[in-house]
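For reference, the chain that follows is the form predicted alone, supplied as C-alpha cells.
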Amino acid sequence: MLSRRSLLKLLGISSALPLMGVTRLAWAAENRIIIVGGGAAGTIFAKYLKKILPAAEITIVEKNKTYQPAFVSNHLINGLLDINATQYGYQTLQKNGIKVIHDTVTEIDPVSKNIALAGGKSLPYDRLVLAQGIGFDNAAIQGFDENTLHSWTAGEQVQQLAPKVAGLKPGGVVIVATPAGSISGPWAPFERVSQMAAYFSINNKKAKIILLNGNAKTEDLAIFEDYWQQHYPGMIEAQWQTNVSAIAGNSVTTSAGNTTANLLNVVAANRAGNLALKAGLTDSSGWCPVAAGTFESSKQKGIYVIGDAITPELGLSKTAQSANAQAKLCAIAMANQVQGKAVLQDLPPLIDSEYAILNNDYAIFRTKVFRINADKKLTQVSHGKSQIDDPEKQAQREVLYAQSWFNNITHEMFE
C-alpha cells in the first residue's frame, strides 16, 4: 500500500514528470491541435503539449470565459472556499501562445477533420482532443432538464447550491440524489452531504438530509457513515440502491414511493456529453472507449478523449486529478507520435486520487497509481487511502493537503 509520504512525493513531482525524457521539437504550424473543453483536462493538455512542441498551433474551444470548477462546488457550502476565489480566466494560456475561442462546438466531422461552432465558423484540425467532461441522460428521470439543480458540472450550476442550502427554512429537508453507475466525482455525493450537515449543525440544527444513492453501499463508504453517526446523529438518512425516476415540484419518485423535501439536489445518470455521442465516439455504455496511455479514441482515429468522458473499463476514477494525469500522458504520447518515437515511451505514472472534506477540520483521501505495462494496458501498481481508525490529527492534516491540492491544480491549469 502506498504510504502518505510516498503519495505526497508523487503528487509533488507529478507536474514535472511529463517533460522528463521528452525532446522539445519545433513542429510545423500546419499541424493543428484543437481541444474541446477548457477544464482540468483540456488546459493541462494544452499547456504541456505547448511546452514539448512550442511551434504547435494549439486552440482551446471553451464556451465559458470564466471557469468555475465543479470539483470544489461542495467546498462552497460550509464556507471552506469563497465563490470569488474559485473563478479563473484564460488570459495566461493565451499569453503563452495557446489560442482560446469562447464558443460552443456543435459538430465534429472526423472525415474532413473539421469542427463547426455555434457562432457559424468552421475550424480544421489535424488532431482533436475532446476534454468536455460528462453529460446527463435526461430521459432517465422524468422532469430532469437543464434547469434542474445538480451542481455537478462546471459553470453557473456551481454557484447555485450553497445559497439555497443557506436559505433552507428551519427544520427543512434536503434530498441529495445521485444515480447508479459510474459518475463524475465518485465521493462527491458523500462529501456534499457531509458539508451540508456541517453547515446545518451550526445554522439549522433541526434540518434533515436524505441521501438517495443508486449504487450499493461499499466498504469505502463506511468511513462517511461512521463520521455522520458520530457528529450528526439523526440528521442524515441514507438510502442505497435507490434511484430517482421522476421529479415533480419538490417531490421525487423512487421505487420506494414519493418523497417530498424543501430542497432537491438531483443528479441524473452520467454519460459522455452530447457532442461525443453525436460524433460516434461512445459505445453502448454511453462512455468513450480509448486506448490506454494514448487516450486515442477506439472509434475515430485522430480524435483523443481525456477526462470524465472515457470508459470506466480502464479503472480510472472520474476526478480532476485523474483528468490532469490523463492529459499529461496524452500530451507525451502525441508528441512521441510526431517525433516518430515509440508512442508509449517516457510515460510517467498516472496518479488517480480523490479527497473528500467532511468538515472544515476533517478530510479523507484515496489514491491509486497506474503504469502502462508491456501489453499496453493500464496496471495498478500501488494504492493508499484513509482508514476509519486514523488519528484525528491525520484527518485534520488531510484538510491542508486537500486545500494544497486544489491550489496546485488550479495554478497548474491557469497560471
Ligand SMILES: Cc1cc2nc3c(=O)[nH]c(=O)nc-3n(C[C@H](O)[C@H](O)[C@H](O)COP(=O)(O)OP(=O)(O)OC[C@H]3O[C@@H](n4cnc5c(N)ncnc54)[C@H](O)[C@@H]3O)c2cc1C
Second form
Amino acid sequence: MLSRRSLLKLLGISSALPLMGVTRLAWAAENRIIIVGGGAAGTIFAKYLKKILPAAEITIVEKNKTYQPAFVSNHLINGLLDINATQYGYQTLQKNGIKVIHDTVTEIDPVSKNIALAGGKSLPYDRLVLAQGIGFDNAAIQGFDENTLHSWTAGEQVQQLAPKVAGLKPGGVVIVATPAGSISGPWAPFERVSQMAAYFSINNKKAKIILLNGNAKTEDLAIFEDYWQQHYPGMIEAQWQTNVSAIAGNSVTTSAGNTTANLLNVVAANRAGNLALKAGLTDSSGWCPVAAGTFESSKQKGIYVIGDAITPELGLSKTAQSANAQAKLCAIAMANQVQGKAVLQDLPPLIDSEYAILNNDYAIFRTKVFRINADKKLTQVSHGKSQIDDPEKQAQREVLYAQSWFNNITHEMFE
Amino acid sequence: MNKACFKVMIILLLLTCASTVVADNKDLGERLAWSCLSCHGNAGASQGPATPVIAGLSYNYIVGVMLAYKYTDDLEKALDVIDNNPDLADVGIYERFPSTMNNVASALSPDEIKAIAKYFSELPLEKLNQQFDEKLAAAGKKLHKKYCDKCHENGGASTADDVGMLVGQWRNYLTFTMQDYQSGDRGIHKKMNTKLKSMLDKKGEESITQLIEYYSSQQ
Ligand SMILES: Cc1cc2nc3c(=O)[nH]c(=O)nc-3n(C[C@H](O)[C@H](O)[C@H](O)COP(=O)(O)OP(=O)(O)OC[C@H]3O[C@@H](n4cnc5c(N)ncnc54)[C@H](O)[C@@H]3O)c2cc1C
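Next, give the form predicted in complex with the named molecule, keeping in mind that what was shown is the form predicted alone.
Every chain and every other molecule in the complex is listed next, the one we just looked at coming first.
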C-alpha cells in the first residue's frame, strides 16, 4: 500500500519535512524582501507577510529609531494627544522575526537589485517594497528646505509645530500654506487650522490664522468652513487656489503679493521621494504608477510601492488608513504568487477612510471602500461621509471613534 | 512505477490539494477580517476608547449586525438573505444608528460576512481594564439580575444566545448603544424593550449608568 511517507519518498522529498515547509524553505533562500520605510504601510506589510510566510526573510530599513507619525501632529496642538505617548519603537516587529535596520536608503538599483545605505553598506534584494511616504518638490517654493517648519512628514518635525503655536505672541498671525495637488492627509490642512483655532479660542483669543490652500474648495470642506464661522467668527481667513511661490523670513509670496505673519507653517507640493524619482519609479506626475491589487510598480519589475508614494490615479487617498489597507493587499498578493495561487485570490476590501477632529466634541469621517473586480481593476463599491446636518451626538461620537482608530492602527503597526 | 500506482499517487496529491482548499476557506475569513483591525484592534480586541471589541461576539450576532449595516436602507433584503440561508435561521435583524460600518458591510457579500463572523466568533473574549465606581456598580449588579440577566447571562459576561457583548466592552460604546435604544435609533428585541422600559419607569435614568458601571467593573 502506498502511504503518505512512501509517496514523499517517490517524489524525492525527505519525509522529515512537511510538504509546505519544503517549498517555503526553498523559497526563503532565494527571496530576500526589503522594505524601505517602517511607517503606516511598511510595518503592516512586513507584519502580515510574515504571518502568511513565516520563513520569509523580511528586512525593514527605516531611518528613524522611533516612529513619530505625521498623523498625530495636528492632535498635539490643542492637547488631544501627548507627544510622549505617540512615539513607537520597532522591538515587537523584531521579536516577531522581522529584521529592522536603522539607516537611510540613498539609492535603489533595480538592475543589480541592490540598495545603498547612507551608512555605506549595500544590500541585495529579490523583491523591494518602497514605503517611504511622501517627498517635497522643494523647487516649487523658493526658500523651502529641510529647515522649513512643515510638520508634514514622520519624524522630528511632528512635534515642532505645537510649541510654536503655543508660543505665538498675543494677537499674533499664523500662516498655514498647503499646496495644490494630491497631498498626504487630504483633510489635514483643515484639521490643523481647526485645532489651532480651538487652541487660540481659549489661550490667545485675538490670534489670527490665514490658510492659503493651493486646491479649490470642494464640497467636503463646507463642513469645516461652517464650523469655523459658527465658533470662531473673524479668526480664520481661508484663501483657495492660492499657491506660495517663495518664502523669506516671516513672509510668503503668492500671486497676490507678499504677506507677513508671526509664524509660518508652509508645506511644499507633495510627490514621491527623491529615492523613487532616481530609481525611475515615478511618472510625469511625480508619483509612482502601480498595478491595482499587487501594487507592483508599472516601471520596474520586482519593486512594489505602497502608501503615500503611489499614483493618485487609482483613486486612493494618501492616508494612513489607506496605506494600511494597501499593505495588506500587497502582502497577500505577494504570498499568493509565492504559493502558486491565483495572485488576486482572497483579497480583503480596501477600506480608505479618514477622520478629522475639529474640536473635542466634533469630528467627521469619510470612507470609500474598494474591491478588486473580475477585470483586476480597483473599483469603488461603497462610500459614505459625515453630513453637515448630522445629529450632534454623531459628531461627538466620531471624536471617540477617531481616537480609537488612532489607538488601534498604531497598536496594529507596532504591537 | 506502474500505471495503477501512478493513479493512486495522483489521487493522494489531489487529496492533499483538497485539504488545502478547506484551509483556504479559513484563510479567507482571516484575510477579510484583517481589513477590520485598523479600527477594531489586533484580533478584534479594540484598544478603545469607543470603537467596540468584536472578538468573541457570537457568530449569529455578528452576521445579523453586518447584514443590518449592509442593508440599512432596506432591511427586508437582510431578511431575504436569512430566508435563503437555512443555516442563518436564528439570526436576528435590528436596525442600527448610521455609522461608517454601513460602508464597510456594503462591500462584503453574505458569504464573506459569514466567513468573517466565523473568524471573530472563534477568537477569545479579552478582559478590559476600565475604571469604575464601586457604589454605582453594586447598584448595577442588582438591576442586572432583575432586568437583564435572563438573556445576558452570567452577569452580562456571556455572549451566548446572540445578545452582543456587555462585559469586556468599552463603556463609551455601551453608553452610545443604550442612548440609541432609548431614542429608538437602534432596533430592540421586544422582550428586552419591555424589561428596559419597566426598569426605567421604576428606577429612572441613573439605572443605565449603574448598569454600565457594573459591566465595566467585571475585569
Ligand atoms: C498633518 C497630517 C495629518 C494626517 N492625518 C491623517 C489621519 O487623520 N488619518 C489618516 O489615515 N492619515 C492621515 N495623514 C496621512 C498619513 O500620515 C500618511 O498617509 C501615512 O503616514 C502614509 O504612510 P506611508 O507608510 O506611505 O508613509 P509614512 O507613514 O510617512 O512612513 C514612511 C517611513 O519611511 C521612512 N523613510 C523615508 N525615507 C527613507 C529612506 N530614504 N530610508 C529609510 N527610511 C526612510 C520615514 O522615516 C517613515 O518612517 C495625515 C498626514 C499629515 C501630514
